[in-house]
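Coming up is one lone chain in C-alpha cells, specifically the form predicted alone.
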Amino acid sequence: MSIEELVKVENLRKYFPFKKRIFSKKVRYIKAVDGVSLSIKKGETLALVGETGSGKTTTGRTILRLYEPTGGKIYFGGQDITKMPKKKFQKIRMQMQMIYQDPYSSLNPRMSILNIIAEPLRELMVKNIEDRVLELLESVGLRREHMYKYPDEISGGQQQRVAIARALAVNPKFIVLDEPTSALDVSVQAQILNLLENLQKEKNFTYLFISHDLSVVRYISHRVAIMYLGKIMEIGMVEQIFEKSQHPYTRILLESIPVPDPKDRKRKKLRLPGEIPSPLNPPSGCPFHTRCPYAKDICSQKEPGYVEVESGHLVKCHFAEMIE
C-alpha cells in the first residue's frame, strides 16, 4: 500500500442472504458488492457513480464496516481493518465518518442542534463543549442562534450543515458522502459542495463521494469510478472519464447529462435499454452485456478483465480502445 493511500480495498465483496420464503432452507445471495478494488489517496475525492441498485452505498458502508464484508480486504492508513476486533477498530472507526443523503432522517428530531453535535464530543470527554459546538457550527457556515434550535426548525441545507458539523466533531480523516446534495435545491447544492471543497482544502479530508449526478461529480472529484451491478466498470482521473471514457456504460451515463444545446454533443447518442438486472441473479460474463449496444458472444460467455488504456485509467471491457 502506497504511503499516499489512506483507503484501499481489494476484491471487496458484500453478499446478503435471501430466502424466497420465510421457512425455506434454500438460501440465495444478493451480490451487492462483487469484487471491488480501489484506493483513495490522502486529501483526494474519489466519486463512485452508477444507477440505483449498482452497489454504491453498500460499498461505502462496507468500507466503514457498517456492513461486515463477505470477502476481500479493507485497509485504512496501512492497517488491515477487515476483521479487526471491534474494540481495537473503535478508535480507527472514529476517523471514518459518513454523511447521508437525507439530513433530516440522520438527525434526532428530539435533540437540539447543540446536543446533536455535542453527543460525539461527550464520548471524547471534550471540555468546554458549547464553545467547541459553536466553533464547529461556524466552520460550516451556521451561527450561535442555530445551536438551540431543533432539526425541524431549520432548512434542509442547514440540516446538512449540522450533519457535516457532527461528522467533523471527531476530527475524521476519511468521510463517505452518500448523495449529500441530492435531497437539496440546486442553489443549496452548490453551497454545500463549496463548503465540502473548502473543508477538504483546510483539513486535508479524504472523501468517497457517492452520487448518480455526473455534473456534480465533475465539479467536486479528482477521480471517478463507474459502478454497475456490484462491479467497477471504469476508473480514472476526472478528465479521463469525462473526455476519454472507453466503457459503453460510462458513455451512456455521460449522454444523460443535460446540455444547454443538444447540437454541442460530440458523440453519437447512446441509449440505455431496460433496467439494471437483479444482483440476486446477475448475468454471466460481462454484467453489462444484456444492455450493451456493442455486445458480442464473448461478452455473455466470459467476464472481461481490466485494460489500462492510460496510466491509472482502467476499463473492464473486452473491446476497450476499440469502441468509437
Contents of the next structure:
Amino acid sequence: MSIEELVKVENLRKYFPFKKRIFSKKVRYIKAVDGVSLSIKKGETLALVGETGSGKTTTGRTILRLYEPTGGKIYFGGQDITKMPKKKFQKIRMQMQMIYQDPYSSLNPRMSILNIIAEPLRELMVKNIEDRVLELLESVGLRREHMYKYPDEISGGQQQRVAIARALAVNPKFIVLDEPTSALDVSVQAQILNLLENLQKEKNFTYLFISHDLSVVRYISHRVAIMYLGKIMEIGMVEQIFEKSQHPYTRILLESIPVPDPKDRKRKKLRLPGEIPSPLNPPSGCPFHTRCPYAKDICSQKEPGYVEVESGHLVKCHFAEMIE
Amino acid sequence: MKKDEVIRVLKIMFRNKLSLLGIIIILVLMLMAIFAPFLAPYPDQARGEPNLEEKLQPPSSKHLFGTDYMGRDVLSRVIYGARISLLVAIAVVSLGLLIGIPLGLLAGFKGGVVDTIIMRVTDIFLSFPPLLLALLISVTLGRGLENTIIALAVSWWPWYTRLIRGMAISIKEKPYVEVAKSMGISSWRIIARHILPNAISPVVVQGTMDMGSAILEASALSFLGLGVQPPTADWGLMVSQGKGYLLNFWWYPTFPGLAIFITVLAFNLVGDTLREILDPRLRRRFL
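Swap state to the form predicted in complex with its partner chain from the form predicted alone:
And the full complex, kicking off with our chain again.
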C-alpha cells in the first residue's frame, strides 16, 4: 500500500441484526454496507453518492468505527485499525473527525461557542485557549463577537462553521463530511463548500464527502463513488463519472440533476422506476437489475464483478462499455 | 442553565398571572417560616404551651383562626407549621434529586449491566405505592421529623432516576456527544457538561411539582400519627387532631387544611408554568 493513501477500506461490511418475528430464532441482517472497497489519497476528496438507504452514511460511520465493522479491513495511514483496542485507537481517532448533516444537533445547546471549541483544546493542554479559539473562529470566517453566543443564537451556516472550527481544534487529517450542506440554504451551501475547499488546500485535509446532491459533488470532489444497496456501483475520477459514466444507475442519477432550462423539460429522460429495494432482502445477481432499463437475464442470476474501463474507473456491470 | 435563559424564564413566570400568584404564595410562606417568631401572635402556644382557659374559641379579633382543644392560637400554629412543611418539601425533594440524578445519569449513559442493575432496583421501589412505601419505612425507622424526611426521600428518588435516565439515553445519541467522545473527553466530563445540562429541565419541573406532593404526603404521615409528633405545630398533625372537632369547631381542622391546600396549589402553579416554558414543544407560545 502506498503511503499516499491515507484511508483504505477493503471489502468492508456492516450488517445490522434484525429480528422480524418475536418467536423466530433466525436472525436476519440488514446489509447496510456489503463489500465496499475504496481508498482515499492524502489531500483528496472522495465523494460517496447514493440514494437514501444506499448505505453511504453507514460506510462513513463504520470507517470511523462509530459502528464496529462486521467484516473487512480499515487502514488509516497504513495502520490496520479494524480491530485496534479502544485505548490505542483513541489517539488515531482524534485525527479523524466528522461533520454532521444537522449542525444544530452537533453543538451542545447549553454551551457557548467559546466553550464548545475550547473543550478539545483543554483536553490537549493548549495554552492561551481564548486566543486559539479566536484563531480557529477566524479561520472559518467567524469573528470574536460569535465567541460568547450560544448555538441557537447563530444561523445554520454559522453553526456549521463552528462545528468545522471545533473539528480543526484537534488537527485532524481525515474528515468525514456527512451531507454537511444539505440542511443549509443554497447560498450558504456554496460558502461552506468554499470554506471546506480552502481549508483542504491550506491544511492538506483528506475528505470523505457523503452526499446525494450530484451538482455539489461535481463541484468539490476529486473522485466519486456511486453506491447502491451497500455496494459501490461505479467509482472513478470526477470527469470519468460525469462525462464517461458506464453504469446505467450512474447515468440515471446524472439525468436526474435538475437543469435550469425550461426547454429541457421536453427532453426525454431516463427515469428510475420504483424505489430502492429493501437491504433486508436484496435482489439476486446485480442489486440494480430490478430497476435497470437495460437488464438482461444474466443480471438477475449473476452478480457482476468490477470492470476497469479506464485507469482508476471501475464499473460493476455486465454490460459496462456496451451501454450507449 | 445559561444565565440569560434563567432571566428569560423568570420574566415569563412573572408575566403569567397564575405562576405569579404561585410565586407570591411561596415567597409569603417562606417569609412566614423565617419570621415565624415575630409574626405569630402567640409564639409560646405555637411551640406547644397549653392555654386551657381559652380552649376551642371561635375566630375572634384575639384569635383570628380560633383556638384548638388546648386553647392554643391556631393562627400562630399555622404560621409555625409553615417551617415544618417547607423544610420537609425542600429536604425530601433535594435528597431525592441527590440520589436520583446521579443514578439516572449513570444508568442512562453507561447502559448495559450498570443500567440493568440500577433500573431493577428502582423498579423494586416503584412497585410499591409511594405512600405505602413511605409508611413502611416510617414504621421501621420510628416517628419524628427526620425519619419522615428519610422515608419520603427513599420512596421519591426512583422517579427522578427514571426521568433522567430516559433523557440521558436520548441525549447520549446526539452528535455533539459523539464528537466529544471522539475527542477523548472523559465520560465524567461528558456526563457533567453535555448530558446533565440538557437533561435537567424536566427534572426541575418535576421537582417543583413534587414540593407540593411532599408536603401532602408528610401531612398524610403526620395525620396517621407517624410523622411529626405533638406538641410540634404541623399542618397534617393539626388536621389529624382537629378532625373530630370539625362539626362543632370547624376552624380547628379547616385552617391548617387550607394552608396545605394553598401551599400545594402554589407549587403546582409554578411547576406547571415551568413545564410549559421548558418543554420545547410548548415553548413557542411564550416566545
